[in-house]
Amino acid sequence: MIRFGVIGAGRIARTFAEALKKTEGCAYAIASRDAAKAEAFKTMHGFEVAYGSYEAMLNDPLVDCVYIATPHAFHKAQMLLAIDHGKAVLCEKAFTVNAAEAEEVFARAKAQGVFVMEAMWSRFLPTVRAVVRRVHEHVIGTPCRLDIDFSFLGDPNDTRLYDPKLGGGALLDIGVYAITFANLIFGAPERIETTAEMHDQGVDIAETITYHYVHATATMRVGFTENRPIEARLYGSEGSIRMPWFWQMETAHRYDKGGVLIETLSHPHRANGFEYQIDEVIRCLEANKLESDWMPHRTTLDILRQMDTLRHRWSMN
């Protein structure tokens, strides 16, 4: 059994802990800089041990894989520390704040012979994978347009979203989901158009991103400035697919050219959706793999390079 240790005891770590219960992994250790918080997390989620420092947990020989659930800005240093302790790593998206940091992490992992994977959980959802299969089977003909909306009204007191020192901004927090989905359907773009609204602290809070391909476009509207229906809509020459809540998708609806519903794809989560990426990590570790075939290092780097380009366009680099 793969024993997981978790770095960070916040909201995302709680989601991971709940999903872990629906897998074959072991909820073994939790580490927080606040020992009391770690102890409370351990009790609430049924972990076996709690640590008041990350290094103390990494020194535990029983920890097989570390899940990193801290803000983006801390990911690189924490991953390097875990790798240097010989621990496999599953790190929350966005994996790092830029591609250069990810390249350093992957190089260290390769040198140390350690498994590392980005926790882009949406890629592993059964309904997402079913939609990708349908597209490749040409059930909607040739896909030509993807529209994605992912916006909500951000809490101004949530420093994680707005503080540049924590890797804040809409792109790293939620834009990465939209970009990942566009890449799943169409691959890397030929050309990019984009505009962004900036916060007075210097992070992006809303943007429109259009990816241009030879025979298709993907338009993504993401941000923290308003509540909008979260949805992706894919149009093809012979039909369309509507995907409510695409980033955590359980259900998708396929329509013919006339807009008549002809198929519903439904795969309810066993827990909350995080369980499928955990399944993948367990499968890879048991097979002695150093990276996932479905979430390989090159995919993480491709997405980060695209986001580097966007931030450069917005004069953030």
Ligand SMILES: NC(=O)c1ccc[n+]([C@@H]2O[C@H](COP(=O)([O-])OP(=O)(O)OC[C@H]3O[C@@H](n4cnc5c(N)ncnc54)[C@H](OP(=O)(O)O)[C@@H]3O)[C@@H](O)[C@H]2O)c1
The other form holds:
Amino acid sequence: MIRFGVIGAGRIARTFAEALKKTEGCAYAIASRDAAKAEAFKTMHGFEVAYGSYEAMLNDPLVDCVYIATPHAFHKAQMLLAIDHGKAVLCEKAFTVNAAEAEEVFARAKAQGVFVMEAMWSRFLPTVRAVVRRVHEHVIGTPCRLDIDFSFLGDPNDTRLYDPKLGGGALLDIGVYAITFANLIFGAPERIETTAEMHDQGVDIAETITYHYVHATATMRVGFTENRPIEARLYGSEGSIRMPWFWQMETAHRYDKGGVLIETLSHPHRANGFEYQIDEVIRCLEANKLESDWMPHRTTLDILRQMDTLRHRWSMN
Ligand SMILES: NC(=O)c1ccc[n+]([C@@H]2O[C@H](COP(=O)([O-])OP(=O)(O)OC[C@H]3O[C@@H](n4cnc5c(N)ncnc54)[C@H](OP(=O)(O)O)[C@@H]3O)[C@@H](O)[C@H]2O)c1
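Could you present the same protein in the form predicted in complex with the named molecule, rather than the form predicted on its own shown above?
What follows is the entire complex, opening with the chain shown before.
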């Protein structure tokens, strides 16, 4: 059984811990900078061991795989530390704050023969995979337009979202989901157009990103400035697919050219949706693989390079 150790006892670590219970993985260790917080997390989520430092947990030989659940700016250093302790790594999105950091992580993992994967949980959702399959079967003909809306009203006191030193900004937090989805459907863009609104603290808080492909366009509106229905819509020559809550998708609806509902794809989560990426990590580790075929290093790098380009256009780096 693969024993997981979690770095950071925060919000998303709780979601991960709940999903882990519905997998073959073992909820083994939790590490926080605060020993009392780690102890409380252990009790609440049924973990076996709590550590008051990340390094102490990494020195535990029983930990097989580390899940990194901290703000983006810390991912690179924490991954390198875990790799140097010989631990497999599942690291939250955005994997790192830029592609150069990810290159360093993947090079170290390769040198040490350690598995590493970005925790882009959306890619592993059964409904997302079913949609991608259906699109490749041409059920909506040739896909030509993707519209994605992903915005919510952020709390400026939430430093993880607004502090540039923590790797804040809408792109790294939620834009990464839209970009991942566009890449799943169309691959890398030929040309990018974009505008962004910046917050006083220096992070992007509302952006429009248009990806142009030879015969298609993807438009993504992302931000922390308003609550809007979160949805992706994909249009093809023979129909369309509507995907409410696309990044945590359980249900998608396919329509014909006339707008008549033809098919509903529905796969309710076993837990909360995080379980499918955990299943993948377990499969890969049991097969002694160093990367996942469905979330390969090259895809993480492609998407980070696209995000580097966007931030460069907004004069952020
Ligand atoms: N929140 C979500 O809905 C969500 C969804 C999917 C993915 N994610 C991703 O999950 C990761 C963590 O997000 P989160 O919302 O769970 O973060 P969070 O609750 O703000 O922080 C998680 C943990 O990171 C450490 N941390 C936080 N602020 C820190 C600081 N200023 N300096 C050093 N360590 C700090 C703390 O670990 P200690 O326990 O050691 O104090 C904290 O418990 C991010 O990559 C995010 O994009 C979040």
